[in-house]
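Just the one chain here, the form predicted on its own, laid out as structure tokens.
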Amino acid sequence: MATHLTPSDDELLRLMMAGDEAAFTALYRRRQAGVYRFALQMSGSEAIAEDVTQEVFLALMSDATRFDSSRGTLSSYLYGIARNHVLRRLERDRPFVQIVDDASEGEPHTELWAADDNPHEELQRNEMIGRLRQAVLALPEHYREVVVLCDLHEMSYVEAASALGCAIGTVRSRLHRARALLLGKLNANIMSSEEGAGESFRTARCFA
């Protein structure tokens, strides 16, 4: 019985460069969602994420020969292109970027908080996910990108270093610092919310 193996990214790229449109379509379908989520998590803007995703694959089509498999995976290469485009767009559009809810896009790890029959617990989970997104977007960009790549997209240090064009040690040290900053932001947000809830309760009692 014949065995049908799924072609690797490198094989699809080779076929694409030889003029196989189906290979490009397959590669796009395989990697588009990840590139889009990365751009969205980095920018907080659906418009930027959509534009960057198109730009990434247009860049791949126009000059695929720039990819060097000896320097990393094609996935890391695509994330690297996306990162550069996101940073340029953020610098240009910074005053206009709005944070959006991307729950419908299937963000990694949010499935751990699947809905159940308890509306109160579901509300708490949604609030925590919202705080996490806000905290990630509030990180400086060089810390945000390592959190998004390593923690949300589960890239190894090697893959993240390839995408960012830096040393593995740099990824490791930035991620350590980023996680500490992220934890501090989350704790501060939680404390602020609890204090706000307490103040609302005291105010309500005054008018009871």
The other form holds:
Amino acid sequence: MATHLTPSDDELLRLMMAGDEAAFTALYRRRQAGVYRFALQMSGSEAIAEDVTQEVFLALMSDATRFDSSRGTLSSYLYGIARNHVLRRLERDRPFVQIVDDASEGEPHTELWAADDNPHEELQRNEMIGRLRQAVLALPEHYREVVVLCDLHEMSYVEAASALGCAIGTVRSRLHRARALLLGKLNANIMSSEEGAGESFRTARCFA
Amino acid sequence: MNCKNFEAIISDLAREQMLEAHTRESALLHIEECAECARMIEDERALTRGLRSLVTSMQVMEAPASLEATLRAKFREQVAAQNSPVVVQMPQRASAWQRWYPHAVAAAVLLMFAIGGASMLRLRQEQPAASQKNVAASSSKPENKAQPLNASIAPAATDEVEETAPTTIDKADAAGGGQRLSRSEVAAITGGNAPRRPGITSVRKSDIDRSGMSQTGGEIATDFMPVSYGDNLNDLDNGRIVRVEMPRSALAQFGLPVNMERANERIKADVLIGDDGMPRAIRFVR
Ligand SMILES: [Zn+2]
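Could you please show the structure of the form predicted in complex with the partner chain, as a counterpart to the form predicted on its own just displayed?
Up next: the whole complex, starting with the chain shown before.
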């Protein structure tokens, strides 16, 4: 997590609260991608990720006084708001949110990884990443959020605890358990494809 | 180190987290002796690598550019709303008044909690119907989910009660029940025409922000402000002042500017308590 940015998040926030649009824009540009990716990794849905990002920054502009810098960084605070919105949204839309499968959501990644001399290896690599993403999405929410924060957003236990509003020990033990679950899922996947079950089984397996 | 101990730190090891040097050494030693744990740490390390690849693969993803434009427009709208006259006929969008008002009410409730839990009950029984309706929106949380006056108000107010750091009463003053005031002293505070909350008709936020400051015995204090909107301080016969400490952020609840860098510091305030035990007015002291 970047901590030595100038001006600091707190400084931008102060200016923003005084009505400075440039400060709001700077803060938004600095923090939107993290919030958006967090919501995307938690929900698997770009629509939800976009809505959540909007909600997070609307909440910030309408009630910035709620941020308490003694409890953590502004970044953790924003992740915390994002997390609440994601969970609420998943709860509300549960029957309707279809977790996007590899085929439709994989495009940006294939593009990203395409320019390489060994297409076969790259393909395998992409498959592995796709599987991993699905395995993360299939984790129960309280395990998913610690993996996303600590392993995908490289937050420390302290920062994650501040975003989630729980004890540091809880973050650590959940992460430990979450990773064991991920490995269990991935190993089961690999076994199923080695047995010749093939690609079409993969996603089904993950969400069985 | 045995397998059980190893398993407990395997994630930290694979994620290259800080570990005690001696723990780390004995863990690495254990892998050399135990094939099962060596296989497990390999899996864990592969998982770490995989997750890092996943991070890289998503590095360019961000919110669509159109969202920035939308949010900036909202921001401008909000700043404009804050600088325009605020009327009680509440518009759809949260105006400065709407945001300010529940905070003031929440702070009043907070104070009531701090100064005596019972006074809140009294408040609910005794407030004239008109203001009771308002207070109930933020104070009914302990019993039931508030029937919000307006969806955007109630959550803000109730959350504030939960989240604001506990208000502590300065022991010396609280023990003595505060400084007793005679009727004339109360009148001096509340004035012939008390510093009432701006009237129902129309008020600018800037008027709220620039509440007057006065000098009292080496301390600088704001004017007394009623803690609940529309409270008439003129009908206060007797009262006492209790010195309390509050988070600086409480200033914002009264529409006063807060220096965010110092938002966590505590500030002093004098609360004027009526004979009924209810906080009626507050001034902030520096
Ligand atoms: Zn072992």
